[in-house]
Partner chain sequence: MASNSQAEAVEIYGVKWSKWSAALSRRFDIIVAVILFLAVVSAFHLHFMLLAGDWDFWVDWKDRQFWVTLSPIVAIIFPGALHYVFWDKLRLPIGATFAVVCLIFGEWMNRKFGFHDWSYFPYSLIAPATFIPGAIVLDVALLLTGSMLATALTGAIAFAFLFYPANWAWLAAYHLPVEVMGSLVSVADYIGYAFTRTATPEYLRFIERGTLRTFGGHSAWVASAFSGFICMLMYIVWWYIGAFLGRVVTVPNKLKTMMGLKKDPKPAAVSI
Amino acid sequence: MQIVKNDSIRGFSMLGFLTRYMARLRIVVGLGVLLALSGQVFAHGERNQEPFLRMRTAHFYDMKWSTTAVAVNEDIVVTGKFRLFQDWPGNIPKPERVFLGNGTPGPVLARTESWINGVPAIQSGKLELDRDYEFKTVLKGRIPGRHHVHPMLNVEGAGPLLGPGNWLTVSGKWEDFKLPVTTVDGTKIDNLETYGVAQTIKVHAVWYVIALVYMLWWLRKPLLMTRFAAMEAGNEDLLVTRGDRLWGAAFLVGTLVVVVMWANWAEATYPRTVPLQGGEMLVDPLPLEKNPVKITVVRATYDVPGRSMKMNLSFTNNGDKPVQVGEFMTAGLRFVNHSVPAAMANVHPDFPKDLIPPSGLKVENNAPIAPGETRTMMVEATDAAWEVERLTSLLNDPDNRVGGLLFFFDSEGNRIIANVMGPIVPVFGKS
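How would this chain look by itself, in the form predicted alone?
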């Protein structure tokens, strides 16, 4: 009876476990279906980054994607500029070592070229704060699908910093992808993706066989409890026989012979090799542009229920031409002043519409700021994009600061870029 009772308990426990497991499985499958039905969820990984990373590190502007649809093996060219922000967060390392990459949902594209200010960016290098850089990446379609494509800076110690993303459709078949290259000695490789894979598989297979034979030699003997008993009885010398020692010596010699033979074969087959390069890229920033506008943040607030960022700013025009506030850009979002024609003309028609809030930028007393004039104005950026892009969590940061770029335009349509930064406080009503 006791046995039956225990078996019943075990059966009941197993049934409960299976019931809980199936319930959790249904939840996981349901979430998977929801994700599959919402393609938008698979993109916008930058929204998971903390706002201070997106608003106070790297600001990408003048972004252009050469196309939004390519076939497998066709190229898309991503160009633009970025400014490493002056108010760089103190809790992450400065850009002492930076690598230019691309942010995509996996290896859906192959990067064939990378440039920063005309210098090949195949290696990492040091970049300067409060300076601008121009970049270019050439990406080749690899895996069919609809993918979100970003420029990306990988900063040592800080991680990836993503720029604005655009949707790219890749058509064709993955099986048709090829990445041909020509080596320094003129050897033509049809597809770098599969080059040497067969030889690598053979080498690994040989080592797996050697390891398996060596392991089986020891597994043929009594294991665990028998060995433990021998150790407890003080008979550990009996566990390794003279034959075991000879077998181990033979494997040692054989392994060294195989390594030397393969090394000689590789040297003869590939006489010209280049080791992995450990140097750094040296690149100068773009020349400093004259910035006659001085900005001081008098007060900055974020209206939580109204989804509105308001900045009371003091402007001083030290130039010789009147200027107007045309755009505020932060974290890839572009709030454009619709009443400034030069600012509207600065928006490329193919720029992602979800990064240009339709409400635009509202500027109090929008008249041009005359040369030598100092004026305090309210600049307001109101849109649900603050919530959509998850930027409102900046209010939870221990260092509540806002950062971005203000674009001014003078009477001749020339653009001036200035940093805007300062503390920000949340409000729950009129500020």
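Alt. form predicted together with its partner chain, vs. the form predicted alone above:
Since only the chain itself is given, any partners or molecules it might have are not part of what comes next.
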């Protein structure tokens, strides 16, 4: 006798179909995860932000991470500077209220400190355009994993403006995370993550049980249709009995007593409390640095097939030392002029490599611009990063302007930062 074990012989098997469907789905999603984990180029949603938001708002530079791998409870100190761009887009609000945030995939790191120019940045405040600020954020490892973390400014009405993201690794166990704090009156809180939770759940549970018991009095009796019929028959006096009223009255009195007693207990247990703090942060920008180089955009084009931004710029050096063009920075991307050693030295080794296009910045004439000299020359930033970072979508913007920072270096390695801004024209064929 032959035993046939084949689903298809018995016709369509729902279980078999679902198993196959799930298996196929698992392959698809498994592939997705593998790709995600293997790729360095992984963003935080900023790539779909309009290029004008990324090229003409906050420019983060001099970014440093104290470390990129910590255990749970260990600190990562992130420092850097940002300039709020002079050519701030007219369609978004000015930085009247700004909060120094950090773009993380959820609260995977606990922020214990943040400072702007030495002022605590726990509140939001007004910042000025075309000025520079120095910031520092201390993050404490909380959820294990490999997280892509950005410095970020939230500007009221404009939303999150992200700086360059870096990969930070947290090892250990979430259960071991602790964020202790001592209050002003000396109460030692072991861990803010769990602080007060037991009491919160107790209050909720007690009231929930009271509510269920209160309702059970009615739920146990014939409930809807019979009461409805009694109302239709005009028997409403039979629906609410003296017992019902006494039950209700007892709960009324009991509720008031419990509320008052519990609130009084809280007052007595925590006699010194403060309201939520809603003040504003007041912070002055960094002192103005001398900027002796004047830049005018003669013409800027973006070569779509060549993935190349070409800017014909006119430079006038009003300073007393010759300077060289060292770096063009926009939207977190750093196009560095490889032939200027000071510019190369300006790149921190921990800076994310995917944000430093390898072909760098091509400058038509690398000779230093002498004091008093005016020179027009072509500056070219070519890389697939324009596509990867979706900055080419500026061609779809109603406001086709480009913005960024140019870093100049003199012979002593001193840096000068200047704004570049102007209209940009797309070129779809050979330019």
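Note that the coordinates shown come from a computational prediction; the quantities given were computed from them, not determined experimentally. Residue numbers count along the first chain shown, from 1. Each form is matched to the other, and the largest set of C-alpha atoms that superpose within 1.5 Å is called the rigid core.
*Asks:* May I ask you to determine if residue 306 and residue 246 are placed in the same rigid part between the two forms?
*Replies:* Different rigid parts: residue 306 and residue 246 move separately between the two forms.
*Asks:* Can you give the angle, in degrees, through which the smaller rigid part turns between the two forms?
*Replies:* In whole degrees, the smaller rigid segment turns 14.
*Asks:* Check the Cα of residue 256 between the two forms on a core superposition and give its shift in Å.
*Replies:* Shift of residue 256 at C-alpha, rigid core superposed: 3.6 Å.
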